[in-house]
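Next up is one chain by itself, shown in C-alpha cells, the form predicted on its own.
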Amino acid sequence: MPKITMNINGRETSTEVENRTLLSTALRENLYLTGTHIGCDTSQCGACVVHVNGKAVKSCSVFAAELDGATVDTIEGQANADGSLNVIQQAFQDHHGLQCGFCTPGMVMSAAELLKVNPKPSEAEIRDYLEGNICRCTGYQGIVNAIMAASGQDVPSIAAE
C-alpha cells in the first residue's frame, strides 16, 4: 500500500492507503478524525465536504492516494486556538443552524468556503452554494440566518426563531 503524507489541520501526517480508499475512509478510519461524515458515499449529500488546498471538496469523491503533498482541513480544524468555537459554529449554534448534526460539518465547511469567496452573501447566493448539502431536520432557514450571522449581517427576524 501507498504511504501518503498530507498536512491535516496544520500538522504533517502520514498514513498508509490503498489506491481504492476515498479520502472521507481514511480520514475516519485511519486517521481517527470523525467529524467528516459520510452520508450517501455518492457526492450527493454533502457531509462529507473538507477543504483540499483551500477548496471544499466532497471527501468521498476523492481518492486519498492522489493527495499525498496535499493539505486538508477538516471539521476538527475549524476551531479557534484555545478551543472555542470559530465564528461560523459559534453562528451556527446561536442560530438554529443543527438539529441531528449530521450535516453540520460539511455545511460548515462549505460555508467557509463561501465566506472566504463572498464574505457578505445574500441570502438567495448562500442557498445556492450549499445546494450541493442536504439537511434533513432544519429546513435550512437556521443554517441560511447562521452564515448571514457569521458574515457580519444582521439576520432577518423569522417568527420561528
Contents of the next structure:
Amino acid sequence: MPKITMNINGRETSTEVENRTLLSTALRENLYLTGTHIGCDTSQCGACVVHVNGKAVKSCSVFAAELDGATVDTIEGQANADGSLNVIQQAFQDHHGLQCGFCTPGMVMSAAELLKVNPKPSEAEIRDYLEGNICRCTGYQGIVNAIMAASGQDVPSIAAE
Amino acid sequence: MYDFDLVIPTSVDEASTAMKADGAQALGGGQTLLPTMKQRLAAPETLVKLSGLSELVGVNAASGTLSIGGATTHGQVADEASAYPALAALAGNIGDPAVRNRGTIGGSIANNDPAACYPAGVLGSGATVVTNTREISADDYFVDLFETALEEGEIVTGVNFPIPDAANYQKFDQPASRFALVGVFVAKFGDTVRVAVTGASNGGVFRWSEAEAALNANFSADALEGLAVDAGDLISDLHGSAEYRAHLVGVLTRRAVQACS
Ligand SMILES: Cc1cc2nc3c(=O)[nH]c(=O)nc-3n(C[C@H](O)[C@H](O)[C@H](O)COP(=O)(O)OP(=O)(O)OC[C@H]3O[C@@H](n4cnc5c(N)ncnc54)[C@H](O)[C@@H]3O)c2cc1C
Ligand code: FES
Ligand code: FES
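What would you give as the form predicted together with its partner chain, now that the form predicted on its own is on the page?
What follows is the whole complex; the chain from before opens it.
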C-alpha cells in the first residue's frame, strides 16, 4: 500500500492507504480525526469539508493517495493555540449556529474559506457560499448570524417580542 | 469501490503514455468520477491523475482568444477569466465552492452531462477543444448524452474560446443537484449569434438554430417572440416536464439576450 505524508493541522503525518481510500476515510479511520463527518458520501452535503492546500474540498470526493505532500486542515486544527474556540467556532456557539452539530465541522471549514476570500460577506453572499453545506436542524439563520458576527458585522435582528 | 492503479504523471507526454494502458482512465477533479466509481458504474484499472499537472492548468487571454488548460478548476476560471466575463460567471456558478475547487473544465466536457454548464459555454462560443492528438471544433465535439468525439485514451489538454462582442449565460438552477434544470448560453460575434441550450435535451447540449436565425436578423428579445423549441425531443422527469423545459428555453434565451444588450 502506498505510504503518504501530509501536513495535517501543522504536523507532518504519514499513513498507509489503498489508492481507493478517500481522504475522509484516511482522516477518520487511519488518523482518528473523527471531527470530519461523513453525511452523504456523494459530495452533496458538505459535512466532510476540509481544506487542502488552503482550499475547501469535500474530503469524501478526493483520494488520499493524490495528496502526498499536501497541506490538509481539518476542524481539529481550528481552535486557538490555548485550546479555546476560534472566532468562527465561538460565534457558532453564541448565535445558535448548531443544534445536533453534525453539519458543523463542514460549516465552520466552509465559513473559514469564505472569510478568507471575502472578509465582510453580505447575508446573500454567505447563503450562496454555503450552497454545498446542508443542515437538517437549524434552518440556517443561526449559521448565517454566526458568520455575520464572526466577520465583525451586525447580526440581522430577529423581530423581538 | 474497486481498487485501481494510480499514475501521477509529471508531463502530458507521460500522461498520454499512461492512458494507452488497458482500462486506463483520466482523473480530473474526481467530482463526477468518484461518485460513479463508488456506485461501481465505473471500475477503471488505472487512473491517470491530470489535476495539478502544471502544463494543463492556466487561463490566458491573447489576441481575442481565451485559452483554458484542460485541468483548470472552475474556481480558477471564475477568478481569472476576466477577459471573458460571461464564461467566468458560468464557471463561478457551477455547483458549490468545494466542487469548484476540484472540478475541471476537461472533466466537465469529457463527461458531457446533459445538465452541465460548460458544454453550453463551449458550444455557444464556438470554441475549439484541444486534445493531446488534435483540435476538435465544438460543433463536432458534443455527440450525444455523455458522448463526445474523444477517442479512447484521448486527453482534453485545453479549450480555446474566441471572445465574443457580447455573451451571457442564464442558468435555471435545479436546487437539489445544483446543476442546470435548463441553461442557455448566447454569444454575439459581429452579426453572428450562437445560442446553445443545456439541461433540456435527451441528446445533450444543442444549438437552437431558429433563435440564432432570428437574432442574426435582429438582436433583441422581441425577435424571439413566437419561437419555441419542440418539446418532443426534450427531457421530461420529476423536476420538470418537457413542455416546462421548452418554455424555460424561451424565457432564458430572452433573458440572456436582454443581458447582452
Ligand atoms: C454537488 C455537485 C454539483 C455540481 N454542479 C454542477 C453544475 O451546476 N454545473 C456543471 O456543469 N457541473 C456541475 N457539477 C459537475 C462538476 O462540474 C464536475 O466537476 C465535472 O462534471 C467533472 O469534472 P472533474 O474534473 O471533477 O472530472 P472527473 O470526475 O475527474 O472526470 C469526469 C470524466 O471525465 C474524464 N476526464 C477528466 N478529465 C479529463 C481530461 N482532461 N481529458 C479527458 N477526459 C477527462 C474522466 O475520465 C471521467 O470520465 C457538479 C458536481 C457536484 C458533485
Ligand atoms: S459526506 Fe462529503 S459531501 Fe456529504
Ligand atoms: S446542526 Fe444538525 S445538521 Fe446542522
